[in-house]
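Shown next as structure tokens: one chain only, the form predicted on its own.
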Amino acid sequence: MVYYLLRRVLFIIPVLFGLTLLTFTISHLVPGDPVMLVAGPQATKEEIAALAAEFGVDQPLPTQYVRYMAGLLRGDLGRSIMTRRQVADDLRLFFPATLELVLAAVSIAVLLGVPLGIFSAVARDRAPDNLIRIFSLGSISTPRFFLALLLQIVFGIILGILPLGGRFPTLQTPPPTVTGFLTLDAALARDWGALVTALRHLTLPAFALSLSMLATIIRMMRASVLEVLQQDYVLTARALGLPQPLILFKYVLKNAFISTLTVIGLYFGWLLGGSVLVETVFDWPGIGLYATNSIIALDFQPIMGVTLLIGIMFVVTNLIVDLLYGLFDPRIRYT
């Protein structure tokens, strides 16, 4: 077990590497003189200059990756051109938002997508069946945004239940910051009030942002159920008179779960990288609306900083996943 952790530990070394190198190089690719941009129309040569020399982008490209790296491994991700702030620092104000939308929205997903899966499978080509595989087929071919802009227009306007955006309104004092965490925050308080407020503010963008994820999941768990439905221990379990659930939740669901847990783990990091267009329809101050703007004004550090915190998030998520593979499957702790 021990050497199946270290393999996968040093396995996220090389992966790290080479999405600096190619953020890095990417990122310095792009059309455009940010220095120009944040500088302005009417700034002189010399400030230009001063400028650059200010932020080290008027040395070679090699040479700048190099102080990157080296930064990196001080754990200093280098400073935004537009607002002269650290990006650490920027990063830990936003990701915590980030997070706690994207585990809210893998917590809808799964709580529901497992169960709808099972049902669907046990329920087999009946109307329950057909009936959640349109809602999975329609859920994963509507686009995030405009599923988004249509929860907006249904719950915040036409009914008024729920608020359009944001993540807690400007004029209430949110709890004190504890985790980063509104909604944890707000328990640890004992502030209920915050707490329904924050759950409010977080349920329409967690929700669109995991109806993609939700269907996959429904699919995936709907097709490894029947799968396992056909092998021979549980055709033996059938035949020696077993409980239908018992058979169920004792020999179908862990051996049906591992290709879904593999789906969740991957999903977890492509909602991170993905919740851009969620978190810009709602307003939601997270990592997604921080690298937007980013990008908009061809700030290089804070994308590479988004960029990099998202690809540790995904690898360590797959290592966390590839843990729970030995848990459910014992012989895999050895491959």
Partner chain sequence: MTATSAVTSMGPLAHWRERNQSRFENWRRGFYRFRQSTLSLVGLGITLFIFLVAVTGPLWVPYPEDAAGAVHVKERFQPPTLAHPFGTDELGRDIFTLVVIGARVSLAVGVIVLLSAVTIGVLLGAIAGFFGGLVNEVIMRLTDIFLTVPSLILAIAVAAALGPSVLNMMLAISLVWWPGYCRLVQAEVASRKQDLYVQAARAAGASQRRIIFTHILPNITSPIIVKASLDMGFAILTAAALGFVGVGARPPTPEWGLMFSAARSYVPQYWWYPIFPGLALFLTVFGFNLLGDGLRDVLDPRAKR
Contents of the next structure:
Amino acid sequence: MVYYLLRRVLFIIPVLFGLTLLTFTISHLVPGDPVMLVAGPQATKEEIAALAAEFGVDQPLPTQYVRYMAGLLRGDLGRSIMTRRQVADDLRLFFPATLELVLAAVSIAVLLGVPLGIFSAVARDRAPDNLIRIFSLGSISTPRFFLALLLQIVFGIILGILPLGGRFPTLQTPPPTVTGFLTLDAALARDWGALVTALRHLTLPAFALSLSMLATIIRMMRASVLEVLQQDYVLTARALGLPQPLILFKYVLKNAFISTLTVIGLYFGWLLGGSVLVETVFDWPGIGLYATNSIIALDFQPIMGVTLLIGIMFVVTNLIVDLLYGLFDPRIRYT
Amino acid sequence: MMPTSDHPLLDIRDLYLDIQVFEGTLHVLNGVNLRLARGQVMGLVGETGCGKTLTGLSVSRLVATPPGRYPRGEIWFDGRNVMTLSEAEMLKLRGRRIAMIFQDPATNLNPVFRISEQMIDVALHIAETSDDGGFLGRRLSARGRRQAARRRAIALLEHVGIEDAAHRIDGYPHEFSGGMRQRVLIAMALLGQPQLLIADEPTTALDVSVQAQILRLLYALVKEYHLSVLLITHNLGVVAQVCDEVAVMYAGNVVECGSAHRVFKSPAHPYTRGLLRSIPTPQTRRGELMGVPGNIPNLIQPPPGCRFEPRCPHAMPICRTAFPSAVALQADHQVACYLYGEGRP
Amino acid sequence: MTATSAVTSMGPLAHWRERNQSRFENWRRGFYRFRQSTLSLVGLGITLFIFLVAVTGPLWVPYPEDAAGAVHVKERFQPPTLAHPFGTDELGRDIFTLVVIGARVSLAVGVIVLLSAVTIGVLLGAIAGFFGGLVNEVIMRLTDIFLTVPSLILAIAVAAALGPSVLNMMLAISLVWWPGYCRLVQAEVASRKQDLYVQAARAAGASQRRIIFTHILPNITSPIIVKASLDMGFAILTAAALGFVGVGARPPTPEWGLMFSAARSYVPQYWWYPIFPGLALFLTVFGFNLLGDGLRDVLDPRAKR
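Can you switch from the form predicted on its own and show the form predicted in complex with its partner chain instead?
Below is the whole assembly, all chains and molecules, this chain first.
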């Protein structure tokens, strides 16, 4: 087990190394010049040269990369040319917001998707199943930004029951930061008003983000439940008189959930990336919005920082999923 | 009808079953008749695909409908026609009165749950559906019930020959060998002290040496618990070893039945004779026994009369008209063939 | 009747049919299942409809000049009427015309992205799977790295680096889309390589290239087609997302994501502006997903219904 973990963690290092190389190459292929953008059209040659020197972009690319990596090993992600702030500080500020959003979306997708998938499998080819299938295919097909806007119009404007965007009203005092998750912080501070406010702001973006994952989980669960229902051990359980709900929600569920786990792991990473669109529509101050702004400004350091962070999260999630397999399936041995 | 011990425990009367598949409708059971007395072991034999397994599953009402459909027939179990029972009533029969074990012990235990978990659930369910609370009585707390169920499961595991059961019960199925898994499944089937055990090819997937052990175990348990057993197999050797009675099935019909001794000694139906002539060798393919040339007929458009007629060495014109009704050759020996009785030329 | 006489009594076509009977049977079953599924047929219908609209659109749209960037300030923000069934935008352009012409952009992007991604992925995957060893390690580790970053973020980064244009957008999406195919093909080829028929071809002295192209690839087309048909919708969605973020198509190209992004700030007053491009996008992707789902049931023998 320890050996397995060690090997997996060691395996992550070359992948992340390759990732830095990849993002570095991409972000330096840029035809435009971010320094010019920041310095503005009136800047003199000397001013531009000074700025370039300040950020080290006057050096040849390999030197820049070595410098960047050296900084990375010290935990220094570099500075944003646009905001002139440390990227690490920015990430510390924005990442919890995205993580909170993604975790909420994943929870919604799992908690709704698993039972709906089972239901769809049991009602196979009858009206509820067809409805659920159309719904799930439809949700996968809906662009996230379109869905986000529709939710805003319906719940924010027509019904007026949920806020249109943002994470917390600027005029209200947020709970003291402990975890960076507003909902959790509010609960820790026993500030129930703030908790409700935070939840109300979280609801629409989380739903908008979760829908495609929800649909995928429904489809995965449906397929694997149908497969598990064909297994001999289900027949044995029925032949020995176990009632259908027990068979379904205990025995079949665990077997079917194992294959759905992979999807959950993969989606976790995808949602970190996909949150870009939802964050844009809902004005959610997370790394997605931060990354988009940086990308449009051709600001390398934040782009690299965000990509690396998401890459790490993705790899770590997959490791966790692989470990969870062992928890669910006793046949798996980590060697 | 009142349940009395004079009646056979299981009485299948004129059972038909159709199954809808992509190609059309399979007429898999074609008027099955079968009687099994209390405490008797009946071997149900025939080639692969002749409807043995579906007959067994029908008794527990485990054939999915649709795609299955029962156009006609009755299955009387202990004085009640299970074809008319609701699913809730069937739940009270399954596991408690009628238990089943299946061919491949490797796939019949859920791989991701401990043996203890699976057995305790079965035991608790049986106790819940018993009117008197079953072996648990009514007094215990939820935790007490689980502990009692566990003790009972351990006792049964030991009884079927699993050593150190108190410890091994917390293992997972993959930690057991094939023969041991089949023992676990037998113990699970016995949890409810059933009257009828339907054993579908229980030894086929096992090593030859283990097969004999499992058969001996089954035989001992039958005597001990006064069980009736419907032993579904294509292995005539198995039938000869443990069965009191035998029913031979062909393409959805019971073509011959009677005491095992009688049927083996003087087989009447041409199909039975063919089966007994065929000693399986490594060259024998599944579904084609040496003594009976040809294959099971197409069940979508089966032969109109006797379904064995296309393969029968004694086929006559009358065989194509209608399925022959059973004729009693002796008190304990019946055959459905035009070679006997009034159809005789 | 002996087997030889049976063969000689048949014509060559009948003989061929006889030999390929199991394959025909599979196709027939597949086609039957596809027809049985109303949803798949609806998907096919939607997809054909969108293609038809995209191809013939320029011939019949009411205001072709609007798609080229004409401005009619006086007619800005007209609600849907007979003259403008989907209303007009902030420059007075007819949204119906823009949405119809937009189908051309989206479909072109989807088709070209998939063609290039499949080509790159299949080639690299086949090479990696067939030769194994160091070649395999290098290609597959590269694939891993690409798969580690969410494709949307990577595509946005590449598109931003290349500069916004439809061509660059296609390049960016193709560049992040191939690893999925690469992994699929690599796994299939690596396992097929062990199959008897490939061993036999090799023993008979067939060249490596010949083995890959005539013996292995034709046998793994089904999973590739299934994946591609399911991916088509997502490629279109990704293109729209890039347009939405502002690193894809540039105005005045009538791209749905871009239109939606421009329209967003005029909600709720001018609701029709974002709704129609959004709906068009949804319908197209939905059609491809229904179709892909149906194709998977037919072509992928492992798919459970």
